[in-house]
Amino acid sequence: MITQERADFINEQEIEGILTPRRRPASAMVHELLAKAREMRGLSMEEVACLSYVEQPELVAQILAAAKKIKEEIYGTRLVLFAPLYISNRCMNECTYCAFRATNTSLKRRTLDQEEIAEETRTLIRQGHKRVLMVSGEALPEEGFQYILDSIATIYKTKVGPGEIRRVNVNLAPQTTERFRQLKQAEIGTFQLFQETYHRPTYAAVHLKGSKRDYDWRTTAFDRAMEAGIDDVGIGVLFGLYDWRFELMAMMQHIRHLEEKFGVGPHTISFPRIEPAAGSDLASRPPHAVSDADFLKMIAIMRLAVPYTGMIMSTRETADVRRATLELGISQISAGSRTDPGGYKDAEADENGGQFQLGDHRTVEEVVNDVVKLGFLPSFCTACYRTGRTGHDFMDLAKPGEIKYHCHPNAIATFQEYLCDYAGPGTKSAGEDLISIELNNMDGKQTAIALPMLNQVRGGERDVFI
């Protein structure tokens, strides 16, 4: 084990004290908390716990409605699209819920070389993507960590016509501070890492061997990342391993720790639920399965608790569940995903090398069509990271509402790029109609910014942003 410090900011005794007694809150208390939440001041751990026990249908509906209002106020109709790019499924760990587990002999193992990574990237670019989440199993090839750095560089330098990947986020094993500095120098966007579960006994039970067994090394990874200058980090829990209410409380503790130590919390929160995975009986029968109703309520509560934090929904979930989450707080979704290395180039191959079963198999264009019909504006924007609007600077614009004068025009410009370069006739027509609606709904200042950008894109310019 390589731990140098304990993650004492995760306090199970405090969590259990807050979650006990487990009883439904009175209607008056719920109304009071929702009134506070609608002021976009966030919620405390105790308040999150209180709302988590609401079961009365009329009160649950009010929680969902409050989350919808806050999401609309902060994000408007914007919905960022991205794709995961798996470069390797080789792993040294034995995680009982994951197809990548070291002892899973049924998995077809593969580590992409740099040309294969470039080909995967070209496929994603042809689909219209501008942002990827690079994912690797926790076993490096002979090149060691240089393989990761080379892979990031390959993705960035790969071009197809007017298209390119403009932001590479990464989901990797916990690193040393020095390696995080190297990732920062490689110009990554967000460093994403899922804790899987914050409950120590459960964590020990599902991680049987490998470096991932070290709970504290994993939980303190964001400290090292932020000390190295990476101020955009993305947290998440694999819901289904332990009680979801406990996990929300621990996540709130982690957020509180980052805010107290670094002055800013996570850039994003992800909400993966366990899905069946090859070679894993546990993944097919989650010990603490989360119902759809609780899942939606959980997402809504977290939107109330951390109103300015981005929230991500992957293609683990079905199209119907994903649709339901969009109004409740989700601001980023993956589209056209594959979780097997090389899966984009060979889209007809089976997913035997994938990390888990997908719930949403639609193409990027099908997802774009769907969200447009729902009234959401697909965004392929990557401007904030490249202009330094991250960490404190992002929050300084987000909290007073000024970020909309950057994000909304950028979203429209990048969606126009997609319509010009990648969309079929039906999608283009529906998208142009949506852009007209968005322009009509903008205030004068936004319109004055967005119209010249649109004209530039329609005139052939690319990567137009503010």
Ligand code: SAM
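Heads up, when I say rigid core I mean the largest set of C-alphas that superpose within 1.5 Å between the two forms. Small disclaimer: the values here were computed from a predicted structure and weren't measured. Positions refer to the first chain, counted from 1. Compared with the form predicted together with the ligand:
- After superposition on the rigid core, the Cα of K445 moves by less than 2 Å between these two forms.
- In a rigid-core overlay of the protein, R24 has its C-alpha displaced by at least 2 Å between these two forms.
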The other form holds:
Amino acid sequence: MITQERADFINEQEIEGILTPRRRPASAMVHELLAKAREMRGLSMEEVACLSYVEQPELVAQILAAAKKIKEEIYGTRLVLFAPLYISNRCMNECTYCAFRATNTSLKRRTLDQEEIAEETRTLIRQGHKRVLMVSGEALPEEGFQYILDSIATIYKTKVGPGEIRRVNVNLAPQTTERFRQLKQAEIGTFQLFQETYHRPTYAAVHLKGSKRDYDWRTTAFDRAMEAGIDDVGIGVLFGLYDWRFELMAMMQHIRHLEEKFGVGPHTISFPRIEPAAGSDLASRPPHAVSDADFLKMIAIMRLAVPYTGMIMSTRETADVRRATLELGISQISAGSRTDPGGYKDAEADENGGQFQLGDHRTVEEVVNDVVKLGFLPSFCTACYRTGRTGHDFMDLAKPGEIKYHCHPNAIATFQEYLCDYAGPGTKSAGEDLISIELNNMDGKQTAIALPMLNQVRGGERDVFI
Ligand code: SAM
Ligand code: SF4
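Let me have the form predicted together with the ligand next, following on from the form predicted on its own.
Following is the full complex, with the preceding chain placed first.
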């Protein structure tokens, strides 16, 4: 029996105590907060609460502008691309918003075997991907947890010419410390887990059956992951289940807890909004649906609150919403995604077996073209985790702004690799133009690092990084 720790670092009373008195923030106070935020020192829970209630259009515009400035300052034009790889849609839980839930009979169930996982991986490699997020429902096949470990190994060892997946992040059920150790040994990048909602009564109402009913086991999962040596963890809330302001406050409490206990906060924050899912009434009509305007404001506020934490946007959102969020602080996006196991190989098939409805159906190359047009630099970099720059080390590097001497050259080198090996002629020429602009905009130190790397890639070397 697993010893159960209560996640009392999520404190609803404290949240209500902070939110309630800040419902009508004075303009002067908002200006003061934004001035502080622009110094990139982050925001307190009280300050996040205050900004979350700002409604006047000109003040909201200022919040968005401040987030844009911070994004440009810390992340420059870089945008990391990845793809989810769904290995199984079988599940024993009963999450009322998810098509994979146990009682949903309208879905073709499928657990990929290792050869099928290798096949999916080959398709992703041929599209140019270097980083995948392995995702699974919560019903393991006969081999038990070994299936998960084998699947990670399969993805890493699958090659297509010079192409390979260099970082496997995972989105899986919460594990015991021992299993987290095994995941660490399997060399996962980030362990990602969404809390769905931090509000206990709502959590109980939407999780009807199975181990996922245990709020505390889920909320304390990152403690066990970090104890097992996994220091890159990714948090998230499924927006639409409960009041988004409450969820932002709770995320801040979770971040504070990890920082106090382990000296480092989450590596990434994801912002999934509920999408329609097969057989789910709740997913079609989320009880606390977040409007596009609030969604953008929320992302901007989190950019100000935790300037150095990566922020992820998936293909749940439409291309237009995704474009708008890039400016505001999103640093990673998925591209060309399928959420049905086997969906990449069988790209023409319908998405029966998918987890939810996708908002963005474009291919990787279409997304690359679009972000290049918007002036962003697509990055396929996976260097940090492979050079040990995770957890504290990553934050030490990120905070003084030094990251631009690592991430930016790495982004350029991996984008060049993509252009050489996978891009069509139009994308290649637009991409080369962008690289020239990027080189022109670099300071001397950056150019001295980036140019030799670029020449190595152009000369045929692969996996060049610093
Ligand atoms: N089974 C594991 C779990 O629940 O944590 C991991 C995989 S689950 C497929 C990944 C995430 O998908 C969930 O954490 C949830 O936030 C998200 N999800 C489920 N249903 C969704 C929906 N209708 N719209 C958007 N995201 C959804
Ligand atoms: Fe299963 Fe995860 Fe979907 Fe819940 S969200 S039904 S646990 S796959």
